[in-house]
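Quick heads-up: it's one chain on its own, the form predicted on its own, in structure tokens.
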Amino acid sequence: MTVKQLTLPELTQACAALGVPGVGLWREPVREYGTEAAAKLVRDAGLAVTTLCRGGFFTAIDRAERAQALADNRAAIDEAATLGTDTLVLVSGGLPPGSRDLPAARERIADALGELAPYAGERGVRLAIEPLHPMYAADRCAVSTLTQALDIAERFPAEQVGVVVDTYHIWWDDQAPAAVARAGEGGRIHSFQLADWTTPLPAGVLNGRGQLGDGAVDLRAWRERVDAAGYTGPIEVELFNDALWARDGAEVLSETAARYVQHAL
């Protein structure tokens, strides 16, 4: 998503040229290209698919909408398995129209995971709950802190459900370092993502993630915390940023790799 202006062939070629060993993919371009074709493309480039994004949106009250969401998530699990990644990232969903009950929304997330986790486990795919910054609680994700994510994930086996540690969403939370350690002890850090926090946020706030080193987040400190928690998996950079998307994608990818070395390694 950091360089969504690149086609999948351009992306894999650029990653291979830079020595980037893996890529996190999003479902929309994968489906457009063809899931099996995308799996072969990445594999032939010598890369790994680190995660697939995204499943989730579990909070609907309407029975038909809920059934549709579960079916879509089963399809996402199947797509992840085809791509060869063991991790499906979940954006769990916000408040349904007319609701103000965040605890009930979180319980519906847990209920959905109760149905999906065994299905995912049978296919070798882990479900990774990503807490999103509280500014997204109403419309995108009722899970706002790493602690809340763990409280849900720990109801299930660690090999089926864990969490995403994303610096953009948790950097502000003074309880998050302890939650990172807790997640590491339980083997539940299933993905680690980097993005910086810059202000002012753009209209709609979704595309406000800053390039590494441009903002307020101590990226290296977070990387060291996750290391100390025992995480040894891939580290992704996920930036939604209109200014970056308007630039040459290969140039942005090269810049991002260099910024990672400078600010996080």
Contents of the next structure:
Protein chains: 2
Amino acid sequence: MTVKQLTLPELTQACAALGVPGVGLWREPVREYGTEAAAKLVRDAGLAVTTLCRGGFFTAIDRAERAQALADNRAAIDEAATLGTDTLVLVSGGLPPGSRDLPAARERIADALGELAPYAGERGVRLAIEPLHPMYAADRCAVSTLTQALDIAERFPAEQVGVVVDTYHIWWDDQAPAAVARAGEGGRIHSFQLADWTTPLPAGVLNGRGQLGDGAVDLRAWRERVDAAGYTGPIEVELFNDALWARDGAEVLSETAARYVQHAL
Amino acid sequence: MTVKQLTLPELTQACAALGVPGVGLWREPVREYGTEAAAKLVRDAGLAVTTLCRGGFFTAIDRAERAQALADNRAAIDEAATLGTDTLVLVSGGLPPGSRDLPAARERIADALGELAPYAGERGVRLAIEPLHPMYAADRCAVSTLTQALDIAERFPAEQVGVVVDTYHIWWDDQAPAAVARAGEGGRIHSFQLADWTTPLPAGVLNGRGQLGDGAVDLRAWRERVDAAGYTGPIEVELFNDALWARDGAEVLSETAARYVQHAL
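Got the form predicted on its own; any chance of the form predicted in complex with another copy of the chain too?
Following is the full complex, with the preceding chain placed first.
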């Protein structure tokens, strides 16, 4: 998503040329390209698929909507397995229209995971609950902190459900370092993503994630915390940023790799 | 600030006409009108000044900037005393340019309070730390949760330092209800403010606070929690909203009072 202006073949070629060993994919471009074909493309380039984004949106109250969400998540799990990644990232969903009950929304998220976790486990796919920044609590994700995400994940086996540690969403939280340690101890850090926090935020607050080093986040400190928690998996950089999307994708990818070395390695 | 389009005389007249018994004031319009004159104006209208907004911005590293901030806060305390309010609301400040160290910023906030709290106490003014939504952590307030605000406030006597409970900033936080109870038990709820959470957020995320009832916050549940915590002080409605500011101020005030009754009383 950081360089969504690139086609999948351009992306895999640019990653391979830079020595980036893996790539996180999103469902929409994968489906457009064909899931099997995308799997082969990435494999042939010598890359790993680090994660698939995204499942989730579990908070519907309406039974038909809920059934549709579960079916879509099973499809996402199947796609992840086809791509050869062990991790499906979940954006859990916010408040349904007219609802003001966040605790109930969180319980519906846990209920949905109860139905999906065994299905994922059978296919070798781990579900990774991503706590999203509290500014998304109403409309995208009722799970706002790493602690909350862990409280839900720990109801299930670690090989089925874990969490995403994304600096953009948790950097402000003084409880997050302890939650990182707890997640690591339980083997539940299923993905680690980097983005910087820059202000002012754009309208809608979706596409203002900062290039590494441009913002307020001490990225290296977070990388060291996640290291210290025992995490040895891939580190993704996930930037939603209109200014980066308007530039040459290969150049942005190269800049991002350099910034990673400079600010996080 | 909800109806900043009104002059102070228009505001006090409109409040008195509606039966609103008190009003929170901001320093800038008070200074323009004259602090003594404003105090007389509000008193003559039979209104209480519920709070003065705002002191704070304590996070400068530079010694001269820090000294200036402390001097400005002493002036704000004096103004609060002149206005006859017992509460000065604090927006504590974010990261200084180039810094990525939130814990250090929080310690500088506590240090500044150590210098200001006795000064405030001598003048009968309580300092109220307002935790701001985490989306403001970088640029406005490194204190992002009610728990953090209490952790700092509790270093000082309750009659000198407490907290602001503002639904806009804490509604998403599953730890906040317990923090409200803790704050009430310690006599540290020095202000209670209502605003609703509406999306999409505007660019800069400052002026999108929702009119009561328009958004995701269960306002009555928060009012009941604050009640249950033993709070008996004034309840303020603080909306920063471009659309409300563009309308007739007296009409907005009247609408806001009606919404309060409908959604929070």
